[in-house]
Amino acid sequence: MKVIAINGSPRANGNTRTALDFMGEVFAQEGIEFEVLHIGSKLAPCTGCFRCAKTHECTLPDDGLNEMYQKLTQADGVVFASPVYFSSITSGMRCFMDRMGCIDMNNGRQFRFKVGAPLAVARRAGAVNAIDELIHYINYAQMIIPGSLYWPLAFGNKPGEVAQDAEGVQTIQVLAQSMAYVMKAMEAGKAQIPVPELPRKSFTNFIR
């Protein structure tokens, strides 16, 4: 089994990566492979062209997003992690979620019934708002969202400070345990309970 985490921080080795590493330790104990993909600040925003409805991949100039999306489709679980700068997920994370969500919606919903979890790291405030934003994307993708002892957030300012947030670290570790349990339970149940057929989505336009 494998979990892939998206590090939505412009800093590859900041507090968000430290928080993800705590999750990685738990996954290792559970015998689950773990990989972190760092998106940095290189992604362009979604333009709403919806060409992905025909191509099943983003047609914007190649910046690595399609490759990352393909990796995620092969994972059993995904962690979407973002630092908080201005009461929200980062601009890079928003670009990733917008484009990835658009591709997946038009590609047979490959994330459907995978296990997905949000994670926010903040200096002081805005983390819950960022988590809410991530959950909207995860829920729309029909992913299964496990819980923890608290909202999946941790606090830290300078790189490494998140390790001093004892409650935050514990929350992150329990989140990883919850993900591992749900993934294993779902894997064990696949033979007995088939995945329901994906219906054709009905679209409505409220100005007509």
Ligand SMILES: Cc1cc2nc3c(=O)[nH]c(=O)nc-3n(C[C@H](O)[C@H](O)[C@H](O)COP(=O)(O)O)c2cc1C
Second form
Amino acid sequence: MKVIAINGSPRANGNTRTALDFMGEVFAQEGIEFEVLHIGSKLAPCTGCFRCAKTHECTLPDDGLNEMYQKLTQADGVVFASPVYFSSITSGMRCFMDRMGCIDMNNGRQFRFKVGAPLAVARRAGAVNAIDELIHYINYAQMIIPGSLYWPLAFGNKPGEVAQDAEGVQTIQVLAQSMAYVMKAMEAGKAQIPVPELPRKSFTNFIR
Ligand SMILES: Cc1cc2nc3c(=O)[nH]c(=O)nc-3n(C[C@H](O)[C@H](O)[C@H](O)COP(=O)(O)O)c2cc1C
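Given the form predicted on its own, state the structure of the form predicted together with the named molecule.
Below, the chain from earlier opens the complete complex, with every other chain and molecule after it.
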């Protein structure tokens, strides 16, 4: 069983990474493998070309997105973690979700019924909005979203400060515990309850 976390911060070893490491400790106790993919600021934005509908991979110049997508399709759980930039997720996380989401909705929806969790780290404000943005994608991908004792956020500014937010750290740890529980419960139930068939999606635009 494996969880992959996307670190949406341009800073590889900032507060988002520290927060994810708290989750990693819980996953280790639960016997679950954990890997953090740092997307940094290298990803180009989606151009809306929709070539991925045919190729099932992004055809923009290779910046590692397709490799990350392939890795995520093998995971049982995914954490989408971002620092808050101007009350929002980072532009890197936006690029990642747009491009990966576009591939996946045209590739049999590989994230259906995986466990997905949002996580936001902020200095002071905007974390709930960032969580909402992350949830919009996780929910669209038909992932199962576990909760914690509070919304999945923690506070910190300079790298490492997030470790001082005791309530935030507990929230993150319990989030990891909830993910582990749901992943294990779903794994146990899979043999008895088959995943429903993927229906053909109706696209009805508001144009007559
Ligand atoms: C461009 C920029 C915008 C930011 N905007 C906000 C914000 O709107 N609200 C907030 O609470 N913190 C904001 N911050 C602070 C970061 O969210 C905070 O420092 C966070 O811990 C960074 O995480 P990291 O160390 O993983 O990069 C901003 C930081 C930067 C660089």
